[in-house]
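A lone chain, given as structure tokens: the form predicted alone.
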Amino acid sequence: MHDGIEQELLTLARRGVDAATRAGAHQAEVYASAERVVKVGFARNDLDTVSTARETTLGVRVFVDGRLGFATTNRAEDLPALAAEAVQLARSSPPDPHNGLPEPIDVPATGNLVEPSLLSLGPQELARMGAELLAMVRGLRDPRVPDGQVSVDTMDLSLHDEARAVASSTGVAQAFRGALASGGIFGMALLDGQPGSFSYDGDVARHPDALWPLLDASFRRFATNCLGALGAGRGESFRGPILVPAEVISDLLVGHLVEALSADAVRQGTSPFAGRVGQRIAVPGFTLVEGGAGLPGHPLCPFDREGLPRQRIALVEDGVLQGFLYDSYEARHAGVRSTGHAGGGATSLPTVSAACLSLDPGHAPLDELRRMDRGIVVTRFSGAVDATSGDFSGVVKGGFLVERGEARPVQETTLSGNLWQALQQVSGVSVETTLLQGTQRYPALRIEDISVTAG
């Protein structure tokens, strides 16, 4: 994309709220984004994809007597229609007292987060630098399994180059531009022609010069996991601790925890902290933030899907509830002001959201806590939990036993208990931390009194 595609797309969105206005919206909103995507995927341990794709979207979002309308394109050209549309679809709509667009607030200035020979990465230099990884990786032995061997499912590297825009018609006007490379990879190791349990790792980085050491460190974390697991053997039941990496914790406890922490969430019911805020609901030392716009050395869009500015809260700080993350229309229903927490894009409306998530790190290092009588390493996590009540059930993969601090390969093992119970009883916080997708950083925890049924 040219350099000035960012005042580009605003000059666009103020075009599209004119034409709303027009149309007869009372409020008017557009949304839009740019973005160009060179990728590279691996397929079944071979180059497989090379694609460049580029689009722009457009989303409009208008309020009639309190009625919201939404409608969204890819073509710049039907904007005038777009907005008409949404227009008519609001009139439609039934009305809500708490609908609006809001006021404009200053946002910092932080510049265009891109570094321009990062731009210049093309599909063969990602092509090449993949291959290099996919050999590494399926090089990589175990020397107690020593015939087991990686194989890679799927593999992508890709540069992402995106601008964005958003004004309304009660003086928002806000644009940014940035870009960054990331690659993923997903497979499992193979031991006589048997595989064993999947693994899924990546990272990202915003200069060209950290994208090989970010991704060769995640993709061998990747192989050690999957290598790690051959050889898998029957596990045991008992009640007890487990210790949950960084990579697993927002799978487990963290990403529900903010689901709960979600200003909707309050007021539809669903979240058990409702009226608790100054209470504890975590053991002490338990500090989990939302960095607004972006964790320390790893700046985000400093304005959120409304165009405010997205702000640093402390949603539990040593173990007490401090608040809630809100949009607009939420901050509006609590009659509160907007923590800048409205996620989305141009092609969907805004909703609650955290950008970027920290955990304080504890006094324990990470062997200390391995160090455990009996207990379960959880490697990868899938399963179910009731936001409400918080009871969780699921199936451990690639996980270890650990007895008397040795540690074992396990097959499929269930946990099962309460993810609010927990946060009271975790008993140990790793002073290392881990740096995942530069937007979330947690230490490792270790949580007591977890029921552990053996596959």
Given for the second form:
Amino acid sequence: MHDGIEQELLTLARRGVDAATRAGAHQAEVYASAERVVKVGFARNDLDTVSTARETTLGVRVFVDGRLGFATTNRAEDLPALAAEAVQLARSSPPDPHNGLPEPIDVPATGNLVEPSLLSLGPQELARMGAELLAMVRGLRDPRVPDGQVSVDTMDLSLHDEARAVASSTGVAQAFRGALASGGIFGMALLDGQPGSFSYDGDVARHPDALWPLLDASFRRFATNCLGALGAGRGESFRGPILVPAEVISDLLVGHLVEALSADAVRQGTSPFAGRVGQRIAVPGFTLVEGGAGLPGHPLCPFDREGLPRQRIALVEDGVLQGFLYDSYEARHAGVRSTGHAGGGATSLPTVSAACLSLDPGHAPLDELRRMDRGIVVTRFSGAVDATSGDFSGVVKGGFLVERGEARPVQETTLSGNLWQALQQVSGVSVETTLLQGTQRYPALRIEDISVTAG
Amino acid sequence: MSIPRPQGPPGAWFDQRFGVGPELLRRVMQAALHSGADDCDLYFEHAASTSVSLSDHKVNAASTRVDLGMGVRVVVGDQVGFAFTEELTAEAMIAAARTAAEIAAHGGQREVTGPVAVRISDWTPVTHPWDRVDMETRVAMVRGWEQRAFQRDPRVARVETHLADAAKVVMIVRPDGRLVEDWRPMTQGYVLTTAVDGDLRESSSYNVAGRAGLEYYDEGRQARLVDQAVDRTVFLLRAGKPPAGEMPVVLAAGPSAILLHEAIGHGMEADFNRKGTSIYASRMGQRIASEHVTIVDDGTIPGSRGAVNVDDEGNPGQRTTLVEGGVLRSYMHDEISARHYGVAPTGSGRRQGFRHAPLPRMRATVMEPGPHDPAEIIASVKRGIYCQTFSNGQVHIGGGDFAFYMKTGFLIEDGKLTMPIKDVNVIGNGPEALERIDMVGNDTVIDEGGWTCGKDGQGVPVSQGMPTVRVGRLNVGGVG
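If the structure you just shared is the form predicted alone, then what does the corresponding form predicted in complex with the partner chain look like?
Everything in the complex follows now, all chains and molecules, and the chain you saw is the first one.
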């Protein structure tokens, strides 16, 4: 993509707003995005796919008498016709008094996030880097099982160059361009032809020099998990502590908590935290922050799907609930201001979502937290959570049973309990934190009194 | 916006609207094969969809989506070069073709033959296409569903309804000259209800989907869509959890087939076998299930969500017998795996759209009826569970280990369905579970719900069906 593409998208978005207004929209917004992706994929330890993609998407949101219509296309030529169709859709829809577009709010000028040398990463260089990482991972060994070797199911490296713009009839006008490179790896280790539990890892970088060290660390973590899961034995059934490393925090806990702290869940009556701002919902020391326009040192696009500034919000501070995440619809409904947490892209309507999250570190070294009399280290969790009640049950894949401080891999172990009670049962937060995908930073948590059933 | 059924000869849709005619196709194909390759295909797609959603009586969205583009795939051995463009100009398409060809620097030679239109069967009998349905009709339908849901049970506190329809025209061109054009309609109706009784709050949903027009929503189907959503939700208010442990599990006819798809079907997709990651990789011709078990993957069920007139590599939709009387007979093949195994493609090469390269995928995966009466199957279990519906699951395709979340079911005690149960993990291994199926009902039901199968980041519409079956033992993650 060429320099200035985000400004061209903004011009296009403004033209779409004009077209929708001419077609009869009382309010109109166009969100435009353009993306270039270069990707190399490896499968079963060999180069499998090289692909490139370039696409543009446009989303038109209009309101007529508080009635919503939405249309999306990947053809700029279609924009006037689509804007008119969105108006038609709106006229057929029932009205909602809370519908509407937000008034503009100043967005801090952080500029684009494009490192020019990253943009020159081509398929050949990504393929070469991938082949070296693959060889590195395949060469790693665990002294406990020296004959075990990692087998990579799929691995990919890619470059994403993205521009976005949003304009509206209320005066919102924002444009941004950012690029990042990423890598992911998925597979398991084999011992005498027998597979262990599978694992996944990956990371992202905005500078080419950072890509190798980040992927090297991520893929080593993947290999350690795969090899560590070999030779798993039968576990035990008990009630006791689990150690949840940073990589699993989102799947097991924070992802569900943030869902329940979204204003739409509060409005729909599915959040157990409605009306509890100012109350203690977790142990002291538990501080969950939505980082707004990026975690420290890891900036993101400074505006949300509606062109409003993404704000940093402490959701839970020292165990006390501070507030919820809002987009403009939910804010209007609740009679507050949007926190800039409208998520989504050109092909979908805005919905409340978090862009980046962190949990504050604690004071306990990770090694100390792992020294349990009897407990489970959760390396991957696959299960279901009822976000309303907090009841969860699921399977730990490739987990470890720790007894008197000694860890051994165990076959599938089922965990069950209640997440919202678990927030009050956190007995330790590690001093170490891990940054994941540039958008999440978590310590490890030890949580007491979870029901553990051997598989 | 809706895309009507094309009236012109194959190839006319893209030629007349976007200027993509035979000469341009030949030039793009030549660019894709300029370094030589074993195979190549050009895939064009013009798609449009409309959806209407209603919740809380008022919060709603009516939306439409239009998508146009083409993808070029170049194959050398097992390796794939792929690129797509949204601009159907000669310059953009030839640039995409040359990018895709980068992988083929040392490939073989392949002659390019001018495109020749091929006619195909049609498994999508639409009588009332969506391009002739106005927005008011759609809105009235979702409002009617909402109203019926609130009326069905006083405990219903919240309702979400959703109606979507889509259609696409695709054109596939291959180096041997084949040019295929296909029209692919689809619709889905969805109702989610939340019921409250004292402190208890439960949600559940039901949906129906098929390659059909408005005629699909006859009175009976619309009533069933709503009533099933409500009945499943209020069922949860009185359901408990079964005891945990290993026990016989009876899978109900119809919705349980998601297990068949996830835990067994994926292992029979040829790419997992070609790469050696499936447990079925070396089992062709061997017994892998009891003699009562026959499984087909069928792209020819009229109106089915998984029906394919032609797959996304230009091969006709067909019915593939995967397991016959317990013996593994065939994998599902795309062109790459068919060449690898030296067999004919099974019409299973599918892709989400022009942004993706095709892979071997399922269509409608169905276990054929067996010899047993479903009542006899339930009566045979002293203590176990009867699984009616599932909400989600996790499966490791290679080894086949799965954990499925059973949403609704019953405890079976002394051959009778007793306590209603909900929300338990059923954990096992697909191939082992298949081996342990010891009774197969004579009541195969094809699930009318819409499922989208995800694989390698691509979603494709699928369907599945099965009769009531008994699995000798599976792990149930209940209470204690």
